[in-house]
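The data below hold one chain only, encoded as structure tokens and taken in the form predicted alone.
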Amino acid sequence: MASYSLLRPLLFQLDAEKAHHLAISALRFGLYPWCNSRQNFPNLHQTIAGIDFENPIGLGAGFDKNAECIPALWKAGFGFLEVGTVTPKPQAGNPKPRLFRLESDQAIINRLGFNNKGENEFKRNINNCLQASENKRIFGINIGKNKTTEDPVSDYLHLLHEVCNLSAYITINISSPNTPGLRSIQSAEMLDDFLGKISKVSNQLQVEHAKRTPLFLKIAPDVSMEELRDICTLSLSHGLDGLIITNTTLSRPANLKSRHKYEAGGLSGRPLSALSTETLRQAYRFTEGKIPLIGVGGVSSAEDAWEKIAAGASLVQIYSALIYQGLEMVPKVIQALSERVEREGFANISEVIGKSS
């Protein structure tokens, strides 16, 4: 069986977005050979926000936007998946080209703009997956607004009603840099009003369905410390179940080498690692560990995952590194993380959370 490292040069001859669509098709039709790697390491088991996770390594949102590949991706060994971002109406996203590999930096820049097939197609895919499922698959749904929606909260409230019973958790994405005006919701005054409305509907749905679906908020790495403190305070006061830290960054480190480094959009991958980890560390301090944090940004190894967890993350997500290493990296990271927990003398990965904060 050929490894991803042998196929990567061929895939990298393609436009980045075309290569992504090819990968999605391969996963949908069972043509991706590295998706049969589920392993069980008891020292990585945790219960977070009422959800039982076999391991803390998850797939970040944006890879499987339309929830087409959940069965195949689950076989790769992830402890959880996050699908979306889904918006109420289908939308094409921003003009192409809009996805760029920064190979020498092990990074990605995207300005996709929540391109997806909309909630109806998304829900059909989810329901097909749930009906066909033979195993317990833990996944969350990342929701966002349509570009042309004038009242952003209306899209989020609508989607909460539509998908509240379809997943283990729901992520409120207000931090993509590629939808005009979206990040302004993170300002204290707007966020207070926004989360108040979100929490009210969430509580109503809990009563209606006799079940609570945890709500996570995904935030940007480009906020000031004062803004981050406000986000953390408001998230606690409105009863959110966790924060995902962080989305892509608009900043550009001075040491980027790739010719694509000046492309507009959000930067992810290895150059985001330090910024996202520091934001995570500060959020852990501001929240005093009272709600779970999910660390994402620049995770490409077990060492990176450990650093995020020690900074305060209960769970960690991977995305950009998969483009360079393939799904083969997932079981390797999980096994190495388990081995380090044992080597460091901990009984469970949960004991590592916040150790360096």
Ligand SMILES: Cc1cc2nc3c(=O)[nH]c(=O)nc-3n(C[C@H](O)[C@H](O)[C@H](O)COP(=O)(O)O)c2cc1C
Contents of the next structure:
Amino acid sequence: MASYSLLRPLLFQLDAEKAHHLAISALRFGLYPWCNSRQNFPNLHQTIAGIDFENPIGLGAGFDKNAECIPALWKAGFGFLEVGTVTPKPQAGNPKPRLFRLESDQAIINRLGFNNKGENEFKRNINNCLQASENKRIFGINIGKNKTTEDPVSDYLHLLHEVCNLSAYITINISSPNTPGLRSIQSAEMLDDFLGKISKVSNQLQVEHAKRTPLFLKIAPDVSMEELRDICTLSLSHGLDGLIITNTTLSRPANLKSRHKYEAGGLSGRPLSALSTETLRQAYRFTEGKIPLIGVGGVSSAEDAWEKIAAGASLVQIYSALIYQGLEMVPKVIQALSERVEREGFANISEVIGKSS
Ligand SMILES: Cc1cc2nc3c(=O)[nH]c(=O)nc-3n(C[C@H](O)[C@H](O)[C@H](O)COP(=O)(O)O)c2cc1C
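Counterpart to the form predicted alone, namely the form predicted in complex with the ligand:
Time for the whole complex; same chain goes first.
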């Protein structure tokens, strides 16, 4: 069977965004035969925020922005998928080119700017998927604001109403570096007011639907220790269910080699790994393990996933490494993680959480 390592040189001849669209089309139309890899490892099962996860390896937001290929992605073996970022109205995003492979750094820079088909098409895709679903598929919906919306909270509250009943969890994304002003919501003053409004609506929706959809907040790695402490304190006081740590970084490590290193946008992949893991480790200390953390940034192997979990993550997400290794990496990471749990004498992966913090 063809493997991604054979296909990759061809895909890498294409502009990065075109290659991504090709991959999405292949997944949508089932032309991705090697991703039929679900395996069950009981030592990786966990219940986090009330949701049962078969394994802790998830797909990071931004890969399937319009929720077009959930069934195919599920077959790759992920324990959960995060789709979106969706905004209320469709939007084109920033001018192209806006997605760059930094191959020698195993990294990506993107300044896409929440390009997506908008809430209506997103909901149609999700509903089709739910109707067709014979399996239990765990996915979260990542929500954001339209670039031109002046009062950002209005977009989030609107989307909460619209999608809260469609997914296992909702991620409030205030950490994309490519939507002007978005990250400033992370400042303590704005965040307190913002989360107050979000949790009020979330509580109302819980009563209306007789069910609580857990709310996760996704944060940037480019925050000071003080800001991170405030984010953690406010997330706890407003009753959030988890933190996703982290989005891409605006920083540029000095050792980047690729010619694209000066492109504007968020950097992800291997060079983000240490920064996002340290942010996670600090957040685990600040939250004292009281809410689950989801670690994302530079995970490209079972060792990387283990490091995030040991630093305090209950779950882990992957995006950029998929571009370099393909979806075939997912079952390999999951199997190797399960083997390491056993080898190190743990009964379950949950015993590893925070071990190195
Ligand atoms: C091309 C691209 C698009 C992304 N789009 C989104 C997005 O729409 N929403 C979001 O919350 N994160 C988005 N991300 C961030 C990822 O979900 C993830 O947080 C980040 O890339 C770090 O993980 P990684 O190093 O495994 O890629 C995007 C990342 C990439 C590379």
